[in-house]
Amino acid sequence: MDLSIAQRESRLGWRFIAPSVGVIGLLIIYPILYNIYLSFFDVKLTGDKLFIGLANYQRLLSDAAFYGAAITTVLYLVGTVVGSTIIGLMVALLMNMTFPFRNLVRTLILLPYFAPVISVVFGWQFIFDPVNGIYNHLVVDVLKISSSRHSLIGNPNSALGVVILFDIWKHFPLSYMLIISKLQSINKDQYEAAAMDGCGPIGRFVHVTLPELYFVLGTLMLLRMIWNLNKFEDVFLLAPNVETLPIFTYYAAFTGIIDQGFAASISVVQFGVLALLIYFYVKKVLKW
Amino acid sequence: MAGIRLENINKKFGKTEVLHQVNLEIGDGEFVVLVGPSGCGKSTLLRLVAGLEDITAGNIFIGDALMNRIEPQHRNIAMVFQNYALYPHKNVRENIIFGLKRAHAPKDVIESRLSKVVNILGLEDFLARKPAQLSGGQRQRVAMGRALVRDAKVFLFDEPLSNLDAKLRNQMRSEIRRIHREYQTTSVYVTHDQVEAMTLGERVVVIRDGYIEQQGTPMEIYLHPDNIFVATFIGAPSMNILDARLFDGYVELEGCKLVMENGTPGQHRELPKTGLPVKLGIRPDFFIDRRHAGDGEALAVIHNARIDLIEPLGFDKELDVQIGSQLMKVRLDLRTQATEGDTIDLCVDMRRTHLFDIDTGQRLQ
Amino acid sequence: MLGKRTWVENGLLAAAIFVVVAFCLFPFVQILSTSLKHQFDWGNPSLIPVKLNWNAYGELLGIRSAEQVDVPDSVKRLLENPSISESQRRKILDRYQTTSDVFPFLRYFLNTFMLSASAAAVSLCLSVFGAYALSRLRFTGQTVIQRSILFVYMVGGVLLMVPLYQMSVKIGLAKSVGGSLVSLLLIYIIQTLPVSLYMLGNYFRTIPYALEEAAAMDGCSRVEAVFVIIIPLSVPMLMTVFVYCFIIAWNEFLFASVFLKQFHQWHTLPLALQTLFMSKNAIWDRIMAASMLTMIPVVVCFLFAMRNLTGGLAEGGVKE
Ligand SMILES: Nc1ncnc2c1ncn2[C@@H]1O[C@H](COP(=O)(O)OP(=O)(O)OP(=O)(O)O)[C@@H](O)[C@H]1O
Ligand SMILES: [Mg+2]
């Protein structure tokens, strides 16, 4: 009763918000420590543990296969983050024109993002399948540029070149999203400021158009890094045989000679790699 | 129905002390209208009265209810905001209705309410319409109805015609005018308009920075300001402020001696005989031509002021003119026949001037 | 514009478009081909079916029962014997159609439904009050949960997989298939929350004070005004979080995979289609029809919510 209103409101604010919080203490922030604690012990699937100490973290930087997954996952990051930018960028770039059922077509094309991996997957499968697919009967029976039929998916090598190229058509949509909302608001008094400086398009391209979008770029291209960072469902689905970081510790963690508490240790190295990424998307992109 | 008594009221935020010792008393059934410049604290201290920010110190009375720690929601009163604040989603009866409704105030009670309110505004054809479906006035009459209905003890309203134009402006004033006549409701009206200070208020406050400058009747303020700020703050055109130097028995402005009949203000003081710089305070309305003064009246004169500009407005001329170095506003009634470049002798009547002290700007009494 | 185009640059412009649009449909068209195709035209790289088959979609529907599969002889003269009795007969014929071969669709429709729908309800529940919260109230330690909410909205769940699941182990949740689906809503909850708080609280930032103000001069206590005054004025950007947090569960795969791979009644969609895949029973048609019923809804959905999705995506409201 005899509380003055910025008690009342903190009074309040914390009982909106308790909720949320215990939620995402319990279920985020204590998990996040609890596998740091994890990752000194072997852990069973069952729950039973034994205290190793570094012993996990010295197998894991002895082992290639962990170093052949920071490999795949560094070569998916750059071919993810590149492609999904600047296709994002080109088609944000194009739908900007005017042209008929444009706004049609700006719907459609953010299908590939919003639809389950899980269903678009295999239409992705199928392309590729060496039996039915449209990509071999194009390679081999049409252009004729090789003689027999590949399983793409099938082959490590080659399927990390189909994950990206997948995992690009799923999330450019996204980044073309974010971009086009900036070009909409860049002022037309600009381009034409430029066109009197004697700006051809490309000029004012480069001197309009990219200054304005180098926020919303940076922006994108950390953000997709830390989200594809945390990838699963677009690799494994598509290609379980592409072992970037997330599936090498699904694998340690659930299949196999399952091993949470390597595992564990597994997640904390990346969680340390995101950690930092994050941090620096804070203070340069949000800057606090 | 209530008084509102406010005692040394303090109000910060955060080190920013934005109302200083603020002590206003309010009577029963009054309309009392707080005036003063844009960001000077007039909306903050109604939204102390309301309850919607708290008071660093002092106290707040309704009645003789201590207010300071009581929710708005129970401090029982109604309140018209400057945007008018009405519900997007609710259609006009229902918005008007809503406060009775919390209330849980009997059918026939809202019924009968709403019809009456209805009636006094005007709002008969567009009840079932939503806010967004009425032209500015048309909300402005809705805010005003959402207040009306309730039977609340104080009615506040913050600058609730400034987003309207002028023409509606006055033809809501005088709607206000009329319901506060029959509602007899105790009202606290904010506005930065001297001209709606003055035509609404029973009593007019002026705020400025924080500090109540004045209070009194309209009239009051308008002919016996306490300072430099409220003079040239209330009426329009404002008051011209001249240097002049006061004597024995006279002012000295430019080089004229305009004599006072009845003596000097402060005459109990050590006047120097060279006599003491003064600011002087005479509002534009109040000079006559000379030509046009009647013989009867005792009126100083100021000599040979050159005009630089005529504006005729109709009935009235206002004239920018020269004496010495200084400018000034007059205004004279059509008869004048002086034109721009001229000289021409102003007469004024000096009971109807003022004296302040050229450094505090405090009337010299 | 700057000036017109010339013929030459709308013919370049158009050719872009249908590249984009290509690109971006291909896949789903595959997908509408394939399951409508008969296994003998599923080679042929034309997408026109050269004969329609609806038998997958019927099949998932349950609009025509799963093809028999062979009853042996010595059961089928056994059935013919009179002096079993129907009930009898129909148990021995289910115990041959209940094989691995039938995919209950619309059951794992359900599971999916029930548990996106629930997990989108609660965190759209919990994030109404926080995000009015963080929006609209001030209270000591807000900062610091604003920071922390965007930290964890960026941390993903393969971070959380193996702490996740030995805690639900520990508190015995695992074991069973009520606790496995009660850590998977909890989960679905945590991975919408941070989203769902975001969004919300910036649209909430956009509603006029003074309306809430004047409901408490109207008597609404601050908790009262926020469900006549807040909730019914963000009635459609609740729906479009309600559906953005919908679709993230709808669409989720590998906790589900964690939790629920040995309880095969209770699979989700995606994992039930992986499975699918995986086992020997793959047929094309059926995996492509049943990939197209699992889109349908969310793309319902986001057809729905297109214009506030976009809009509140645009504005930074992003989770993967
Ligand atoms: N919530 C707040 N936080 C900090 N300072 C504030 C706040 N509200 C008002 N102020 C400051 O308090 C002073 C008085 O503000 P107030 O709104 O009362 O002015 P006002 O007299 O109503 O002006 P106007 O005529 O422009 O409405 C201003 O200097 C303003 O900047
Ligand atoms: Mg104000």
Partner chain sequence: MLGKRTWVENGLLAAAIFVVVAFCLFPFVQILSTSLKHQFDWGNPSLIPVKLNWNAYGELLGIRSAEQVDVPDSVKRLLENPSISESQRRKILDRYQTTSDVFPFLRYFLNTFMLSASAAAVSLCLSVFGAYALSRLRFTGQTVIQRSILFVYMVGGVLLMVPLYQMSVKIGLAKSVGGSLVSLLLIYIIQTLPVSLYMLGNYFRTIPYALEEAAAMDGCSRVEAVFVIIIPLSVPMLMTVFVYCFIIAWNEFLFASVFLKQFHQWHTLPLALQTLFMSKNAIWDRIMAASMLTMIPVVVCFLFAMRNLTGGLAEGGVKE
Contents of the next structure:
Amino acid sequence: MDLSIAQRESRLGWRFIAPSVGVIGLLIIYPILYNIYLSFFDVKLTGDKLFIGLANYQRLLSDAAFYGAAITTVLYLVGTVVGSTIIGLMVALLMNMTFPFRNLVRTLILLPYFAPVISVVFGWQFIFDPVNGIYNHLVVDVLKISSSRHSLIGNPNSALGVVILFDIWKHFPLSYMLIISKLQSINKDQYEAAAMDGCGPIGRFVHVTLPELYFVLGTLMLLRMIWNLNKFEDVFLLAPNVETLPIFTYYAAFTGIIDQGFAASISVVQFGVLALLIYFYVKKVLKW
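Form predicted alone, following the form predicted together with its partner chain:
Single chain only below; no partners, no other molecules.
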């Protein structure tokens, strides 16, 4: 039976994407489904699995450590997403102006984002080292603000703040690049019209710049929330005592009293939240 052109093109399209679908199924879909499967079992170190139904999820709902990790994750998300977006916006507004050596400054701004994570983490650990670190030298020896040295990374109460600052510094260039690309596409006539209506710099920013940036800012913040919800390497390398949900899951699965079934239930909850954020992004931002 002869196939129509549309049918032949459809079959050809499926042949082209079949390898990609296979890789996605093997590396993404299968691990997700297997992880959901494990969350209903008590997994032994020998590899044996005992079906326990929803017991892992019931334990999760009564685990104070889980709620603590969830709160830490929320604080981390709010601090990093809002902070990197605001800093990126401020830098983009500045870099949109004309001044000497602007191209050089623009290049230097991108360095934190492209620098290897492991190298910059070691740099930050040296900065906050309680013995030889730059921070304690300035605070104690130079400015005399404190009489004793403190390990900000070693103290769980202050380590979260350091991790948030690190993430803002490391990833604000991404916000900057997306925002400035939109800034440069805004019609200059809008600013001239606003100025003729009596708007000053703040008024032009509120009534012209900000409305043009709504879509970019919304997309950027939502994507950063999706990425940072699963952020592991930056946090773990810099301050492993900051237990966000990915770190908490890692400790449950591979350290101490290893409980991979319980860890799987935590990751399923994370996946559920992540799926909701992705759905919101697809429906509200991409409008598919």
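The shown structure was predicted, so the numbers you read here are calculated from the model rather than taken from an experiment. Numbering follows the first chain given and starts at 1. Superpose the two forms; the largest set of C-alphas matching within 1.5 Å is the rigid core.
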Threshold 2 Å Cα movement between the two forms for D48, core superposed: yes
